[in-house]
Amino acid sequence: MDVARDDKPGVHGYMPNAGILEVRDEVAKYLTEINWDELNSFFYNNHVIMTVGAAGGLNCVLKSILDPSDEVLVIAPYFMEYSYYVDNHSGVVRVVEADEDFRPRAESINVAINKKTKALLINSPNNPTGVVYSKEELNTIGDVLSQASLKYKRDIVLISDEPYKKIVFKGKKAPSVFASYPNTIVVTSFSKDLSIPGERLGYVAINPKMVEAEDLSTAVTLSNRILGSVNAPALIQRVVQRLLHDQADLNIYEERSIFLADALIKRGYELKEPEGSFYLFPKSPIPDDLVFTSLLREENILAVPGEGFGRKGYFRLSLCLDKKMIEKSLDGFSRALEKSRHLFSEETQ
């Protein structure tokens, strides 16, 4: 209430591109203390640029990074928007298969990289399996990325979209990507974890130690004006300069998480548990899961196939509905398991 009832002249005037100079200096404060132990190194505010969520940063930054056929590798199941962004900025994406886990093989992330690549975007915890990447994962992907870069002459950017980093498990941290590769930029939101996503507000972060922070700083705050955004929103950046170490209670997710793993396994689904985020990703009891996510429609369960996230046979369900609405879709994911048995039966006479 208090930013709202500020009455200060120039307060809902123009700002610098980059955001609010007041909140940049916090958010360089907040990364420099939540970082220090392992980077060693401060953050400024020439390392933040405010954004329209992080959608619009991912957006800023390839826009920054990319030159025509620039090949930016994603790692499956991923975010499926990751195409059109990079399409966005004629860019090309090329997939790397995580493993049966969902976690990532540096071997397979190696054989990707090639004379065209310029980024690897990585997503933890993940959208749709709610994978955590571990630091010894992050580490190895730092080592690949340095010794490719060493070999094609190129630096190649980690892309880290960070927005459900909060949201972890059984008192899990998803850990910093800064100290395993230098070439990094982080991506986030505050949409998920003060769960206020039609604000529309979050921030690129540029590691302190890569070479070339300035000049891509200058670069993603140019392009933060040129595509349309502008500004991100000058009333919520305020308020969220005091909130940067708050957070919504997030144990309901976990809560929520756990009760329907547990009851979707009971009644015959196969899923890996996830460590963070909202969702659940569990496997298609049919090899169809466009097919399969229809049955559940019938059920009025809403699901979004794995196909569109770049793994067959998969589906994602959201954890954001009241606890007692997802107790009320049980028997129909039942219901639908059912119908999937006799119809793969059928089909397979």
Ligand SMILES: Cc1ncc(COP(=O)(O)O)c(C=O)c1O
Contents of the next structure:
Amino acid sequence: MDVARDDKPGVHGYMPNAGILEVRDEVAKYLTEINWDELNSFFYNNHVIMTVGAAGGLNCVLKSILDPSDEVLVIAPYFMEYSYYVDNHSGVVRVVEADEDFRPRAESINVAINKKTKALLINSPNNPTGVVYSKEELNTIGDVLSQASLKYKRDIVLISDEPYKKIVFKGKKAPSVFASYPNTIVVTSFSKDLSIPGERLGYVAINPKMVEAEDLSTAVTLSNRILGSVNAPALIQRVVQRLLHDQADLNIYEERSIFLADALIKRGYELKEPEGSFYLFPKSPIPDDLVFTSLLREENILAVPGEGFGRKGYFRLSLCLDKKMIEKSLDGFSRALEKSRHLFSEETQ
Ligand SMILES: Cc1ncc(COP(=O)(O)O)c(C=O)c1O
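Please give the other form, namely the form predicted in complex with this ligand, since only the form predicted alone has been shown so far.
Complete assembly follows, chain above in first position.
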């Protein structure tokens, strides 16, 4: 309310394209605090660019770093919009498969890197799998990228898309990626942890240890401007300035996630319990996840086929519904499973 009532001249005006200076100062202070133990470096306001959500931030970063036909590695299953974002900036996505537990495989990343590789784009806590990368996994990724950068004489960038960073279960925390590799850019938003996706606010944070941090900051700022956002929305910047340490009630997501995962397993579904984010990614009981999600739709259950995330044979459920609604859906899950078994046995006869 204070922010809305503020009638000082200029509060709704244009601002530096990177965002309101005091807000970026606050974000830089916050990043210094949470990363200090591992990184031992100060973030300053020039390391922070306020963006129109994580989606806007990713586009600014890709616009800044990609030359035509540069490759960006993504680890499947992955958020499908990445393909479009990379394509927006004339890049090419190269998909690297995660292992059967959806964990990153250093060897596969290494094999996929070539002289055109410009960036590896990771997402932990992950949409759609709920996997949270460990410190060891991030360090291994950092080592792979350091060696490949030397080999190809090219600074490969690690882009860490972290809108679910604060949504981690069992009282754990998602480890910071900055100390694992100097050439790191974090892209995040307040869409998920404050549950305000419609307000369209996020930011890009550049590792102070990156050699070209200053140039990159200028490029991302210019991209914010010329991609058409000009700057992130003013009012909500001033609001989140006061909420950097806050988050929506995690217990709600955790409770729903445990409840639905247990209920589905009891009913005969196979799935890995998520460590964070707010999705479940169960195995489709039949190989064709498109057919299976259509059976779920007949039960009024909306699920996204795994194919949409680059991993066939799975489907994604979102936990952004109240528990009563989830409870009501359980019989529908059982019926869809039953129908799929009939269908599959008919097809294989
Ligand atoms: C992995 C991932 N990255 C980026 C985004 C975009 O987030 P925002 O709404 O902050 O632009 C989403 C939104 O669902 C997402 O799941």
